[in-house]
Amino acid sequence: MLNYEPSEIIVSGIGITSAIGQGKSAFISALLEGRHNFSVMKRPGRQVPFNPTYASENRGNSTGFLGAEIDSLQIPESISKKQLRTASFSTKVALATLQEAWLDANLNEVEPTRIGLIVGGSNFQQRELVLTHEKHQNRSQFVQPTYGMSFLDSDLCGLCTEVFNIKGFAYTVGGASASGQVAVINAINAVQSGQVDVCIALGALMDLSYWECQALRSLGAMGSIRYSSEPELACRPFDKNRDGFIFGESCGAVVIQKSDFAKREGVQPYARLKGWAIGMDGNRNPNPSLEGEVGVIKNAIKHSGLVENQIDYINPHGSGSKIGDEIELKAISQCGLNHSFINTTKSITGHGLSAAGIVELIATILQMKAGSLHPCRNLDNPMESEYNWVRQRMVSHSIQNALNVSIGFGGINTAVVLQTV
């Protein structure tokens, strides 16, 4: 018998596409086994084009940007080729991901005007735009007219609402690397207020081009060339030898609704959403704030009605950032959460940027269902020893109350507390 109160906010459907697998089953299997897909990225537009002028400066094809890319994408046959013809890569992945969540929550039984869609992410189609600009730089008059729509983030919303007949509302929210979790919190608020009965939060695939890769590396955020010859070693959150985040293509979708609305055939709630918080640092720059992170963690736990010693698992932001990981551990300690198990989903999937918050929320929920915690890749020398790390092997653990933390450039801090049903 399911144990929840009427009108609680729950997750009733999940969809996931990532470099380690498409679909819930493939994703959790890869997580628990610690299987990765890190390499030098090969998708067109991800490495700086060769320029003989700069060949002597280790440029051109040797930029060596690392990441985890999706090897193959299965798009449901129900989505027409006409609809896909002018869709960006981010949009195609979103459609495939949304289809899984839609069927999982049996949303065909819900009145279309009572369904909302909130997409986490902004400026997430950069690689496609760069390729279009390069292709037509000397013949701009031949750019497809549909480019006038497809360059907009709202095009992803528009096509998703067309394919799935969503007629409540749809919009995007930008929160840098916290975008996915910002979308979740907005979706919770939409359902709680009665604006819609069901709201889908989707973390869009951030389609980086070499321009963003180069800038993020120069900023010191993305990993350097240190591990270019050993990509499998590059992504190492909370390890003393961390070298910045490593990108990972991913997209996640969660269906959010009140528990007393989950009476559709075949719908089984995954988890309660017990508490959540957003807070700003008042700082445009990428450096994290201890005060900001402590604030959202404490506020999310307070909002949940729980106390710190009831949180038995943390899925942190944990990107591998030299400064960010250090600040996050201090925040966890100041919030009295050293006892909680900690692992790092990004160590296996890479950093999905706009999608990260939702992908890691899904990883938490699926670990709840599995009764196991996935290993941390490359956590050979933890920065600090007094935390309850899950290291290179899976750990059996029945999660009761979990905390997800997601942080974004521009001083954006978010936290969500989940509880098993």
Contents of the next structure:
Amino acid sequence: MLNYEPSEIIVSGIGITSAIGQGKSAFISALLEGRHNFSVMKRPGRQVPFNPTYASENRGNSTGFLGAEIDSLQIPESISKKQLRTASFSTKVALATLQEAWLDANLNEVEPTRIGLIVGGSNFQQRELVLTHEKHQNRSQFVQPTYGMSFLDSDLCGLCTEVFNIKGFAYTVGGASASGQVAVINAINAVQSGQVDVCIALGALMDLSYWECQALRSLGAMGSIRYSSEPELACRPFDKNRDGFIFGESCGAVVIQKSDFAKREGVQPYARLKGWAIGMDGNRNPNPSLEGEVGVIKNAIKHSGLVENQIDYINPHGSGSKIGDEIELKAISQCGLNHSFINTTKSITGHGLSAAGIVELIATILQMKAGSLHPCRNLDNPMESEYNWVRQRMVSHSIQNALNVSIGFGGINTAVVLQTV
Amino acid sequence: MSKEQIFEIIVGNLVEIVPEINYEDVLLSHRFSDLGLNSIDRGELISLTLEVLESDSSRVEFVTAQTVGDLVDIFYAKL
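Return one more block: the form predicted together with the partner chain, after the form predicted on its own shown previously.
Now the complete complex, all chains and molecules, led by this one.
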């Protein structure tokens, strides 16, 4: 048994890039206003190419894949064009996002060997791979040699460490849609163990191609064609008329450290990370598990030293999937959390998949700082009424203790408890 | 295809790989190392140029090139 209080774990820097805005200020403004960017996706490689053989099944705009895409990415001028030329879209977004978190936490004052980077996500450059394969179809001898580096997810780690001079460690962790939170939990462990003084957890932008969109739709996970002529109505977690998740491009980065680590000029803690838990269902498939979700929620709260009635806000996974939302509400009830405010960040941003866990952690922290809870979009008919929903309008509320849940295919569940500072 | 045309293709590819290089500043006598190209960049340059020229030549035949002029000469000899 410990005979001392371990240092508190805090978040000391944040970076965010999403389809509703780049940077903390733009992001929280859009969230509080409920401003979305859903439409038929336009980025090259996101829609099934026209094939006259299957003309009747051709995916024109009327049946195209819906999602929220980043309109214009601002990349810091300090990153050279040569470095950017062979960087994937996921890597470019990561560089821009990391830059914001890096400056926020004033990491230039930290010894490079004492900084780590953990990237949440695996196979997150799919669209880039498809575009490369299609460009060089039947002429593979001309594929660029740098594809031999850039096809690896860890190329994102390599380029980030080169640009920011990170020399502790950098690696990726995969946990499907819980990848972001898996990265956060690994970063906490790295700081607690003393492996590094500061660890950045970054949820990588999942760059889906039309292949993944089609398979996820066929699987029944991604929204169908039901709302294809009204993209703004498609993303509706916890609503009776939900139809599956709707993709949203996003990337988030949080800087994690102990509260007693060297003070740096201009750096203020955003929030305490009080408790966390990760658990598996022992199930390869996409279907959720009530037992698994209840387990991580209870373990994270127990680990935080708090009790259920102290949790006044929940940022749920809330993907908008039929069965997923049902099970999650049951888990919230079983854990005695019906009193907590609930909203759904995904209803505004879309589902960032690998990035979701960190993007929603950031949404929680920024709402904590703002003293307001953002509205939910399209929560017109909540599946159940006995929850403390934030619906069409934002609510003034000072979050004291928040629970953030992530759930992923392959039976992975994670939960993190945050506390205001 | 003339040597001048090959030179223009190579310089165009050079500028694509290292956008900080000015097209007009590149000379036949420039060593790749002087232009800030590492071995990976040189591999990219050879691949891009092979693609433009639609050449199936082996990359091994180009590795001895140290200057822009060397590379122009090798490509010219392959055509």
